[in-house]
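Next up: a single chain in structure tokens, the form predicted on its own.
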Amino acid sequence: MLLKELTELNGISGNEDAVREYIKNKVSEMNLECKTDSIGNVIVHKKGSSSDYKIMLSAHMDEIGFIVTGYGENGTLKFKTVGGIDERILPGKRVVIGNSKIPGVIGCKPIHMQEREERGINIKLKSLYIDIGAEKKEEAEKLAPLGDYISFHSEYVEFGEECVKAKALDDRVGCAVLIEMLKGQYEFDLYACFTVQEEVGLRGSEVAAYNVNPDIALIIEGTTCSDVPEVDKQDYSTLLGEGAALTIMDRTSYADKNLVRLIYDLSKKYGIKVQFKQTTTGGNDAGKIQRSRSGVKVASISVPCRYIHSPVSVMSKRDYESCKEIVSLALREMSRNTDYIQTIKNGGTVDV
């Protein structure tokens, strides 16, 4: 399965090689024009029947993780995070280090050795280490050189009512959707951009958008889902199983209202479950794409993911299918009537 294969690849920000090669192999099977730019983005161009308009799809290949920064005299590894990670989830987690996938476990001072006041305090990153079974510093240095990337070890598992547990759902769900969209036929030129380094500053998308210079961009993401115990309903970001989520605004971007309305109206017209993201925290590649060159009309379509940025992110397969259907529908309708694209570009609304 496409999503299983993608999530089980390791691709920490700045080291997306394995994901990039997988995507390039998939694209080569479709005989499409594909290039890798200087920062590492994969940009796939599917030429349309007409080249009057350019539509950009964007999904980032990278995931959060860690990097080796030092060693303990007893052979343990010191490390720092790459991207945003909640330190509270780290003790006891399994990881793999470097291209050789050296197995390790994130450890900390045992609870029975902690002082009473320590037990009520969240353990900080500086107090954690990675145990790779080495006995001496010199052994650890050979096995895991400085700068080696560290990934969570987590397998793709289906469970419950159409749920999936995996790492890197943010944003391998988007990568999977883009690959599926490349199978369609369109009037406009479609650019599927698989970007790098989103988790450390939306870097790849800035380069990709400048290169493509699209008329409209759709950003496909995995987003937060907080419908869990001890969170009030008014604080929910999205709901699992209620369809893909449309973003109105977040910390980095303000989606084009007319484009969002078009996507929402189309979804409702064709009976596809859809919801709005209720919070405005966080951000994604839309933040850089929107401000590229003279500006781009953007909208984000996301799959809700519980426990995001962890090795046990959870999504509903129904929401994933909803996301695919909505993106496909939006592309199909804009292809069928390219006047929609011009109307959105001009700041007008479209009745569907």
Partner chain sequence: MFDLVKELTGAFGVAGNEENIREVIKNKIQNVLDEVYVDTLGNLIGVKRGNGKKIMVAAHMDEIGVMANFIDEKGYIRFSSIGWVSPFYALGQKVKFKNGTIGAVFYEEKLDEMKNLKLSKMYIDIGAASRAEAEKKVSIGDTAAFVGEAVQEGDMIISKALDDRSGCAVVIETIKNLPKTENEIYFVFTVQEELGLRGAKTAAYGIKPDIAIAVDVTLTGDKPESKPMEVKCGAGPAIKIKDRSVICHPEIKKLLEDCAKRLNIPYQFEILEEGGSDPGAIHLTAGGIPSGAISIPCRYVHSPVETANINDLKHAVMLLRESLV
Contents of the next structure:
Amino acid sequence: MLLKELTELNGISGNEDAVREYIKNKVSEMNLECKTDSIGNVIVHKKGSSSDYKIMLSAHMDEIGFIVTGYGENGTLKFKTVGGIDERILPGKRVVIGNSKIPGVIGCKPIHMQEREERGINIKLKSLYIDIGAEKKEEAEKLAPLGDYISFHSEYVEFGEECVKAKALDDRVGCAVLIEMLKGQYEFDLYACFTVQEEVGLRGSEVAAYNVNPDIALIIEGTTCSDVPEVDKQDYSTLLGEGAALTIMDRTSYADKNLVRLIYDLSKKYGIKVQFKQTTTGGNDAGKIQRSRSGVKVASISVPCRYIHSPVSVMSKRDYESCKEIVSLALREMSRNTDYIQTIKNGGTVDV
Amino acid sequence: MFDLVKELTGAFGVAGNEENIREVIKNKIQNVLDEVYVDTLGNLIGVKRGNGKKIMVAAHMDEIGVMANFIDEKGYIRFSSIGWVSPFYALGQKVKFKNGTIGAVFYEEKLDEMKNLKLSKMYIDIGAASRAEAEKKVSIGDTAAFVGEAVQEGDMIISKALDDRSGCAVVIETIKNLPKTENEIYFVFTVQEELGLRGAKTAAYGIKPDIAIAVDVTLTGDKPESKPMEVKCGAGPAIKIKDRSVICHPEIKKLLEDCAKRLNIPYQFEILEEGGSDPGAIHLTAGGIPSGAISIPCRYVHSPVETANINDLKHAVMLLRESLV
Amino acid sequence: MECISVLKELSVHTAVSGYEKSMADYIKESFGKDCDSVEEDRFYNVIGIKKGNKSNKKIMITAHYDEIGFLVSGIDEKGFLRFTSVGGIDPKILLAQEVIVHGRSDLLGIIGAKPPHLLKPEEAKKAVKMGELRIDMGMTPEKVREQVSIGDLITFKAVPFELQGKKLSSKTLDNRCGVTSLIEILKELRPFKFDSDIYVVATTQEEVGLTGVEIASYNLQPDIAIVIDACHGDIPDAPKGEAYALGKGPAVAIGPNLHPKLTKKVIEIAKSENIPYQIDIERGDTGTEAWATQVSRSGIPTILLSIPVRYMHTTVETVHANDIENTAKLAARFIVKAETEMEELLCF
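Form predicted in complex with its partner chain, following the form predicted on its own:
Entire complex below, previous chain first.
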């Protein structure tokens, strides 16, 4: 199963090799050509019937994780985070290190040994370490060399009502959607861009957008979902199970309003569940793509994910299906009516 | 000049929603220039053709504001900021949505200490009795700007959105009094400056000018117990040396200084310790574009009572005009 | 020891970010001997070019030559200067410091400190802020206003100091040590002929946001970039893993910012050629020019070599000559190899 296979691959920002290989294989099974650019983005170009326009789909392959930075005398590993991770969640998590997937656990002082004041405060990242069972520093160095990437270990599990728990839903859901979309045939040229290094500053998409130079770009993401206890309703970014979320604005981009309107209206017309992301925090590849060259019309369509950036991200399969349907609907309609693309490019509104 | 400023500051144009202000400006420059067009991100670009240097003049037409992101059962609207909005400046103000709906901005009374005031503890009251009623006027994603009509007291103009409609006014006046020159000049009214200098970046890429000059407001050090800063209202337009986003190119700084000396108008130098401006994005674009700025000294920036001296605007027009020759 | 005297000379010159023109000619001359041509772009990047036989590929090596400094932001009623920094400077190191104010002429100024016996106890505990400091020009306010105006540049006074064991201490060794290694690389490359064009670039405005290199990369569009910059040298209270020993060779950076195959190659070369090196783990933004080159236009595969510098951004930055020489040696060997194996190195 696509999503299971994708989320169980490890691809920390800067070391997306495993995900890239998987996607390249999938794409070649579909008899499509793909290119890997200088920074490691995979760009699949599906030629359209008339090729008057270029539409870019973008999803990032990388996930948050860690990197080995040193060793303790007793054979433990020191590490730092790659991408944004809440350090409070780390103690007692399982991880795998490097391409040979050496298993390890994030250790910390047990509660019995903690002083009174230590108990009251969070454990800082710098006092955490990874135990791989090595007994000496030299052994650890050999098994997990400096600079090896570390990922959470977490299997894809379906649970509850149509829910999925996995790591790296952000943004393997997007990768999965892109692969599905490549099955279609369109009037315009479709560029499916599987980008790298989103989590360390939207790096890959900057290069990909420059290379593709599209008319319109749709960014497919896993986004935050904060409809959980202890959060006020007005702070919910998205709701689980209410369909894919369209971004109006976040910290990195202001989505093209006409494009968002078109996607929203189409979804409503065809009875697909859709919601707006209510908060304006966070950011994604749209930020770089929108500002590429002399500007690109962008919209983000996201699958809500609770506990994002943790080993136990949760999404609803319904939202994933909604996301697929919406993206596919938008592409199909723009393919059928290429004047929609021209209208959006000109800054006009489309009535559906 | 005041009437122009009043008209421009009164137009709606929260960052990312510059449609109204764009129309207002477009109507004013349409017949004066050789070509007027709107680019992908919504920048309004007017061109005066020529065979000389390619010069880009930029003033941003967007303003700060708020965006509705949640409406509760009782019809109160929670919001986030577009651009930097101080909760203290916003408290007790009126905001106006694009469709004209006006709301009062207030805060949750259970707040223990005023210094902990945050936008997330505030809301907009549009007088609706329920969510359903509110939704008839305002939808999630709708934006609103401060209410603060321009008035003139002596030489000072008090208004919302002088940042940067005063710059737009300076550029429009310059367009109406174009100097004789062979230079090809691109007058760009940029979008989304308040969200991170976004419009200026893509516009500069599209135009690829030889040099760029922006017109924007700057802070001043002439208020009671101000943070130390040499810039004063009424002491002439300021020639930017540096802000957080750019060190202005020495050649542009010199060009502007020479022009001011030649015109014998008052001028001052600006070193801005906080905040950025369009040259920050422009100078890095397409292989490097030497950039500088003419700044209009303005008190209480990002509040509904921004205050600037009309003579500084007039002198800025003279300075900009001279620098284009 | 020649390397030290080149570095010493470079460290004395001034080139505050944005105003590097003052030093551009000196660097042009230093590159001139070993280049086919030397150019200066509109942002004062100095570009030395070694033309290749085929010119089919381009390799760029950069080191920034701008320096942190200050601008005069005000003159108070007593004739003391207020100032703001260009680039990141710890105000604590400024107390009792000598600076040069580049007014109508170059003038010595002293950053004073409030006498300790006048400090209130709570003041004594808190670190001083930039805005509280003033420069004493030793002149009447009238004279100061005649000599100095808002926006004038201020630099640290340079006092080079040779320490034990081939170490030099001076201002601006970050990153004049990198520039020194560019000059050394040119020497190392003398015996070789290349098919590719080699660009040696001394860049500007690194300290205020990687401006110069962003512009140079965009214009030159190289196939590979090698960035040479300073990293923190080892000092007793440095956090472990973030400081590198002096004299043990350049730090080769590993992380998302750098091209994995090229980085692997440079480490292989260091091993096989017996050039000492250290490993620098960078989990994201390296804070160096590599961050900008990597995503220029269609992207540029980049490696980063760093020279350990103690007490960075102070007037007593300290480096070891061997590290500069070894950086140059490693970079030069890498260029020779990369030039012939480029196709293979760049594919994922």
